[in-house]
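The chain below stands alone and is given as structure tokens, in the form predicted alone.
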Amino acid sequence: MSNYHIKNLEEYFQVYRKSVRNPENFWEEIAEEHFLWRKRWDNVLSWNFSKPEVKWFEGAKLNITENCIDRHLTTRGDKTAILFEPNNPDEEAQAISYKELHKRVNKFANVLKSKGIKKGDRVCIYLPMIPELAISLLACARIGAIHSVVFAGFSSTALATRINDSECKMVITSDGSFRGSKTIDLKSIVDEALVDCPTISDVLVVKRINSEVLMKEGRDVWIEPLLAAASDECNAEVMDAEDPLFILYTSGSTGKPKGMLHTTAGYMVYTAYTFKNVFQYKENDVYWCTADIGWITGHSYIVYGPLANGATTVMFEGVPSYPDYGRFWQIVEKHKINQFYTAPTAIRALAKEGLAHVEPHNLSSLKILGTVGEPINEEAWHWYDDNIGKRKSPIVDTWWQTETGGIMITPIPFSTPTKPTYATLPFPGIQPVLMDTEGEVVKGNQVEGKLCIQFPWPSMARTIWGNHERYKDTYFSAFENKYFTGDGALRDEVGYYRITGRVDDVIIVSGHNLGTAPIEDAINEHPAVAESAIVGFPHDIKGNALYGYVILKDTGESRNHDNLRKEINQIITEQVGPIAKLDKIQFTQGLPKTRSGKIMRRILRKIASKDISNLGDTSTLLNPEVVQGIIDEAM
């Protein structure tokens, strides 16, 4: 039996008793049968979670772009590997083959190392989601460079922040990017950063949205000539198992970005691994992630997990609403998609929109659908099971973090039966505990608990950059012996996780803990209500009470509030309990949130406890402006 590729749940409990069992073994076999290694492990798996230290496959040599393109270029070579659907629906997509990948990707190592770029420098990469974004990870991967991708949307100040802690020498960037009707200045961002950015001495230019931008002298180059002269042929350089892969920056819920530090081949094994599983891919698919590669999202699971399995993975460069509500569906019928991966938060929105940008286009190719950043709600999972997949495409509800590499609970499609708001069971080789407040594994099923993982698995970060204490500090400190995801769950009768939330957005009322998200699906179920979201603040008699920010569809602007919030209290108790339900309602525009689409509750928290004068970093906000309307809407 093979274990890369499970088929129904009898093999998948089969496959989890053996990766629980004997992990070292579980995992030896897949990586020794479904990768390319220049040199064989000595030691599979050595760790200890006090320090923390974690080392997978010590000793191996591989590169992992050769697991990525070389070696499927005899079996796959003329075969898409990247397919582009630019931003403009009346542009030409691009569909790039495993050869021509091959030779671009060494192109750019080529550029790189004509800059100076070598084994173990970090290189920023500020780029939209063109072809060069998933290349130029590729090509630093090549030559061993460590490439710390910020997403384009960012701040000069958050870019400015993110290159100096990894001590950048080199960015790229475009001229420009296209987002639905806008074109961005990228470059201009990029100068206003770099002027705090003493290690940064070379910057590439794409040209993407062709204008005039300003041009550094001895600093700034356009990258298209350079490409045009370099050769085709780069040897990859032979990479150490444990030598970092990339750098991705995470928010912390204090103090600056964490830099997690990701590693060559467990992040390779393991990414490939769950990428084949979980989203089932067979040899001719179409799949396509929705996410930015400039979050985890984007590089395990556009980029490195689906190349791995010799995959077709496509690259949205624009958003779901541009030209209109339809634009996900017009590119699922156009490119006969697969797999499609996306977020609640997009759910939602098309969901809001209603179904006639569903209806003209032809959905029949979808085989699985998926989510991923958030839990995922009750009312969107059933619109999105019944109007996208027509009820016979599973939805896969992921859950992981930038700090697991890789998908952790999940359904497998056609193997576990689907719950709503449930991510299910564990992954082969995860294995998931829940704590209480005394710190003692809490047992049995129909428990609720703080959710850690008590084994390694091979795609964990292995620190954080320059900051060996705080990863220490931050993940370790609060269990002994256990990884801390930070999230609280649940475990039902027969054993599937649901993901309450962070452990942040439990508000302790009256002695209960309420996690937020129960009480935000119950909210949602409201068929006036767009989105909710949920904090508390200080009461004098219960400890903190419940302030929800509630978001109106266009069907409850002219609706009596008074008795809209009544109706929102009946829906809470009948649901989750009298005690969930909310002391302060406001009605409002929009909610702030981050560019990945999380909502910034710690904002809300200060606003709901009138406590307004440091509400933080704002400048990583999707819609900053939306801050100041709650304020004035509340005060």
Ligand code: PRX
Second form
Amino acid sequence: MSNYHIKNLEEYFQVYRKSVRNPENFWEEIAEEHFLWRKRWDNVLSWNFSKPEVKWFEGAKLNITENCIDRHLTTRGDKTAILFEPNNPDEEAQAISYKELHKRVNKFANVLKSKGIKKGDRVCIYLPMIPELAISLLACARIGAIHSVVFAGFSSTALATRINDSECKMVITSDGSFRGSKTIDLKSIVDEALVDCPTISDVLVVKRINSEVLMKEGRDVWIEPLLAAASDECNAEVMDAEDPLFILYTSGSTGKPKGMLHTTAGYMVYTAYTFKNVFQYKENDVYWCTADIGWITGHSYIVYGPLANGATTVMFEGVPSYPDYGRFWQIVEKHKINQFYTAPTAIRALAKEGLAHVEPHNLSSLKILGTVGEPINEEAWHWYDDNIGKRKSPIVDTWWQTETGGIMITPIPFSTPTKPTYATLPFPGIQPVLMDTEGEVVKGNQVEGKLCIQFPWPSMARTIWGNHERYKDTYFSAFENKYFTGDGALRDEVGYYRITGRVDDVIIVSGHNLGTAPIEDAINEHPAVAESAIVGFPHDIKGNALYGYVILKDTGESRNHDNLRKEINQIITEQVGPIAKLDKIQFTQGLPKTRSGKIMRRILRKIASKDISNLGDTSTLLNPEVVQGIIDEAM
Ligand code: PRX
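Could I have the structure of this protein in the form predicted together with this ligand, to go alongside the form predicted alone above?
Full assembly next; the chain just shown is listed first.
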């Protein structure tokens, strides 16, 4: 019998030991007992991190939607699968049962087929948080198409780059989206993007805001009449364990976004097993993850993990501040939420607004609280614990990444004693190590290093779409035979891990991973700009905000700096999206560079944080004289 559901600390250690001593056997038992397979695997795991190549459950055949939907129909057909809470609190919530989800996914899948979408084709999904978003993911998976969801806050340029990188055939979008008191015209963003996307032949448009939109003849169609006419039966495509399930883009420190490719069986097994344990889901619980499905958190812990467990998962269309800062707590009360999973940036923003928004609401249904996406600071952790969990709901600080597919380091609630700012212990099957600058494993406790994982786990990304070399270089080259996460971490006296943040040029703003390169590229497109460099600096709510150092071209003319700042942020909004706007822009004469021409961001980071007491070694700089000038301008 597998220990599918861990109930106490002793059991955790027992399960963990088993998962490390005999990983194949451990995962095999879980896979065997808790999922529906069309054919059993021939081999549990084969791997080679130097290639790198990882295969889980090779030879097995399955369809993830049969696991997430069909197999629940007899026992949970009338149970709510997806509970949709609209942006506007006066609009009625929608409870979609497993039976109804089955029909809607099948209809959607049949519409995709009627448009010629086949197994292996890429479909780009650019939708707001409405039920059709979850349904379209599942519809793709039903027929073996590879979904590539692009967060609907990204700009047309960012959308086009992602569509072209994976050569999508179709875009699924809506006429628009509701976000708080605003509406966003999604369809026209898609239209702008598609000017440069030769591989797209069809656009399916969901009606959400009832706005007038341009429909391009022969390319764009409203989906509602097609769904109405489609059959609600659609046989699931039988997939190989290692067939691709989806691509999801994440920012790197350089270059274009990386299309992380996740495959079918391992992803399913791992997201389901982590969901069950990290949230201790019980049959009648109502679970809510506030993330957007445009991010990995939504893929794994709004859609696939919960549905694979037959859970009720809430999808919220709106924002935490609309109609007021009590919205999250009003929803918790209304739907009697038992597990609530959000990001530190949201907690900080809500804490700042005060308890007047929390106190009117009955939060007694809550059993478990979660956080993800960035380090949670101690103050926010305590605010969450005291005021939301009332010190009775454990906080699971879950560390993981788009690349890891599922939660990697986390407390198991009611088993692992929590500790503020610590993600605590590795999940069963996960073997973290800390590495020093010499490339050696750092042994013992009370140590710090770069966080790596030294053994494969089922839901790890298998490659970067179209660029396996980059996958190898980014994740498997820094340390031999290890997956490098890009994060730093420390291990305390009892072996708990605390993630200290990125050690590369990725900056996490409000939980969103932003690479410096695409933002700098956007700034440099401004005709007045000669060069630029972006760094992060601490921000009370966002965790980090962006600080831009900009060198203007020397044209002899004087320029209005305030206007330039606005124009630069406008370009960033267009090219990357509003999340990448700079909080501060400093016009400067030079940037500190190494002799090989690399910008020394360490110095710029210190100046942006107003921490200039010790700038470290500047002797390797090509132009040490610029540093004082930058400091003088900044202070
Ligand atoms: O730096 C870590 C941070 O977020 C990065 C991954 O970002 P992304 O791929 O967008 O996935 C976010 C949602 C899984 C990590 O490399 N991060 C994520 N969770 C935590 C965290 N940092 C500290 N504590 C966490 N719990």
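Here the rigid core means the biggest group of C-alpha atoms that line up within 1.5 Å when the two forms are laid on top of each other. Please read these numbers as outputs of a predicted model, since none were measured by experiment. Positions refer to the first chain, counted from 1.
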_Using a rigid core superposition, assess whether residue 11 undergoes a CA shift of 2 Å or more between the two forms._
no
_Does residue 519 shift between the two forms by 2 angstroms or more at the C-alpha, the core having been superposed?_
yes
*asked:* If the two forms are fitted on the core, does residue 66 show a Cα displacement reaching 2 angstroms between the two forms?
replied: no
